Amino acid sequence: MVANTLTIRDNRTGREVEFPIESGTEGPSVVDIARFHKEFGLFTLDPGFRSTASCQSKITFIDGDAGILLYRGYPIEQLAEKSNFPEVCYLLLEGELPNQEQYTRFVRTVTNHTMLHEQILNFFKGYRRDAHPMAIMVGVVGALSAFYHDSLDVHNPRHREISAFRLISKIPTIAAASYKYSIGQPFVYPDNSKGYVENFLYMLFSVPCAKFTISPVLVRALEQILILHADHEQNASTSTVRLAGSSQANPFAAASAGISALWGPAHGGANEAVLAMLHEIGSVERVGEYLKRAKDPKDTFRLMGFGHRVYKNYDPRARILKQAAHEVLAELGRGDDPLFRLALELERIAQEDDYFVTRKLYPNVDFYSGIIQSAIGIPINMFTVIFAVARMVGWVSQWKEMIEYGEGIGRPRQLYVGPARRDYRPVAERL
């Protein structure tokens, strides 16, 4: 809805043009500058798109200053406490929470798609055993289009629906197989009598020679991690999925592009960096030393897991995982875990230190998620894979929305700063 306008004056010519200001349900309004180039012969420059809305979306809203995260209008705290991951998947995909019949049907459909085509398992054998699981994920997810080419028409609503189910259902199976291959254990087929999260842990950790059991506390903690990571507005990987999908690339290729973007240490690899930092600090006694180093601009040490590009308040997801970490470690009889005690002390001191308080460097979701995953038994090189499993539903929901809105192919512009026009000279004439 156009609420009012913004008048922009070109001081070169004195010409003034009005641009509509559009308001959303929540958050800042935006100026529609689609006619900017036509009116002024100029482009806008916004490196990293930090002040540019790249799309309209009804899926996720973040208020970083207030520490608010909403999925389809529902506070993340309520969903993490009261919901489960399949229900959140339905919410993100469909826009509303399901009734009992819709939920039962959705879970049944997701469950029926957990198996991989048997030939896909041969793909894993082409990788080195020491390949990073994310490298395997990029290749295998992209290759799904070679096996499920019966649902690649992005303009067909039924095809989009089938592809969405396949990606959400098969990503835990692919992730678990990536891990099993890397440690030389046999692949574990899904057990569709188990719930989504328990089945994922079963495929990760069970072996044919022993009975598999796992505490519901650990299942619930991982479920909360998946819920909290399911979507997060137009971040780097989500924007990548939407941009790749805007070319009408098939959803498996777009999802693979998202996994590639997520793999970067500045995005999905942050929780790995937190755990590495805690190991480097080593003990509570050394917290002061490392906080001093973090403040020194000449020191290369950085305090990982504090601060966020979006949140300028306490990350609401971190509060939930802090409690989950307590519960997991208590369940495992590791309530005095030195890494967790170190993390708590680091958080306490940082929140009392003016340097961190004035810069609003609060703990973010990565600060505790790595501790929980490590306690469950998930190795560090699988942390980003877990993130990809969680975020797949967000990517699919954003891709689906982008297609249904008919946004057209993405085509950012640039400020060219290279050489001016010049003529080719034969090599003999070049100095």
Second form
Amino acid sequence: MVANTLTIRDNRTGREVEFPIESGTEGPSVVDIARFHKEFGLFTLDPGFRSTASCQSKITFIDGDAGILLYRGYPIEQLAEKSNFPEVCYLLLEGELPNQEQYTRFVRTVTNHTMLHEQILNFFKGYRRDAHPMAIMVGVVGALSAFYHDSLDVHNPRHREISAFRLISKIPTIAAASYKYSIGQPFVYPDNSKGYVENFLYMLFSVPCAKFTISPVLVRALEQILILHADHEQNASTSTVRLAGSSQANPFAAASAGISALWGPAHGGANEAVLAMLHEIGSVERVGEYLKRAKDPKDTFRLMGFGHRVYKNYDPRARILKQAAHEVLAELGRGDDPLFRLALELERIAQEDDYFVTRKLYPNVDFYSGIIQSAIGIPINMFTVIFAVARMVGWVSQWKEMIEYGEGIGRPRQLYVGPARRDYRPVAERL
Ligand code: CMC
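Starting from the form predicted alone shown above, please give the structure in the form predicted in complex with ligand CMC.
Full complex below, order starting with the chain above.
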């Protein structure tokens, strides 16, 4: 028996095979079962990837039991407090924090690519005004591949770099345009004298007929939201980007697939669902009724913004955003905001409830982010779009890592439980 291996015995034949155990820098080790099928003629089955690592990665680490989140080794709390979004983008993409010169060059490049090809604006006009902005995002981001032919060769490192810059630079412009279109206001071109986050808010909220001003507290709160959502290891949308990109599809197509996966209420769409839920509950008196529903296995209602596949402790991002919500509402003179009070009360009651305690269901990142975004003036149907803006850098970093690692096409196997082989019968002979 060799140390750092796991022996698996096939009880049907008595055959034993050792598989190597590989350790990472943090977190549980993994058993490398790439040879499993060759050795035993069996596949492994793990729907939902509850025990399966799909790749090696150097980007993000989560310790769900301890409530820890690291980007390239740096704790999320330190980045949220001391860093800014462009610097976090550089860190995720390049693996290290930039020195002053690298930072200046990075910010200059991102800033110089914020505009969209003018023709892309026509895409927005093809949508119904009441289209969900995420529907527009899926289409327009995918359509970028029809405009930037000079950066589509995924095997060319320079092309990959240019595509990465284009996606990170243009995603706020696309997001803001999807909002402007839905409310019938003119598109606002980026103002490259502003920082990344302020520019985004400017494109969202300014109109040609009025001077635009915004409190730095609100800019900082949105910056923190972007930092906290920038990456989260192999979640559903990131895995989708990796899988789509593994076929060597271009990065714009892969990013569009990621936006689609993010949209669902079990993932990025939860922030929208949290606010809808808070509005529906309406008052503290009705919390009990909704908690009862959340606990009823026959009821499909779940407490939105609660629970996480990986965090079995307080989501560290939720803690930071709870504090940020206090600061934003105080800045706006709305410290006793009824929705915020309701959210705090809901959290308090749930945290004393045996159902939530035993299942380790704590507030996740979405629980407080919607309250902050609402206070900033961002409409509910834009919440998931904001998430997509933030996560773009994570998707791009993970996609680049996957291509550079040379993983090859992703192709899960299955346990087939459909009909066994049978012969076709002409319609007249069928019962
Ligand atoms: N409300 C009520 N019960 C819940 C909830 C909830 N929000 N979340 C989990 N449970 C129950 C679940 O029914 C199960 O109960 P039982 O053991 O009796 O069958 C138990 O808790 C364990 O669930 P789990 O296996 O840990 O949950 P999961 O990994 O399948 O799902 C989740 C994780 C995030 C999809 C789920 O917690 C959920 O639907 N939460 C609400 C939606 C939400 O807030 N999503 C945002 C996730 S964070 C943003 C992101 O990273 O994308």
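Under this definition, the rigid core comprises the largest set of C-alpha atoms superposing within 1.5 Å between the forms. Values in this document were obtained by computation on a predicted structure and should not be read as measured data. Positions refer to the first chain, counted from 1.
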| query | Superposing on the rigid core, do we see a C-alpha displacement of 2 Å or more at Ile214 between these two forms? | reply | no
| So with the core overlaid, does the Cα of Ser193 end up 2 Å or more away between these two forms? | no
| query | Would you say Phe147 moves its Cα by 2 Å or more between these two forms, aligning on the core? | reply | no
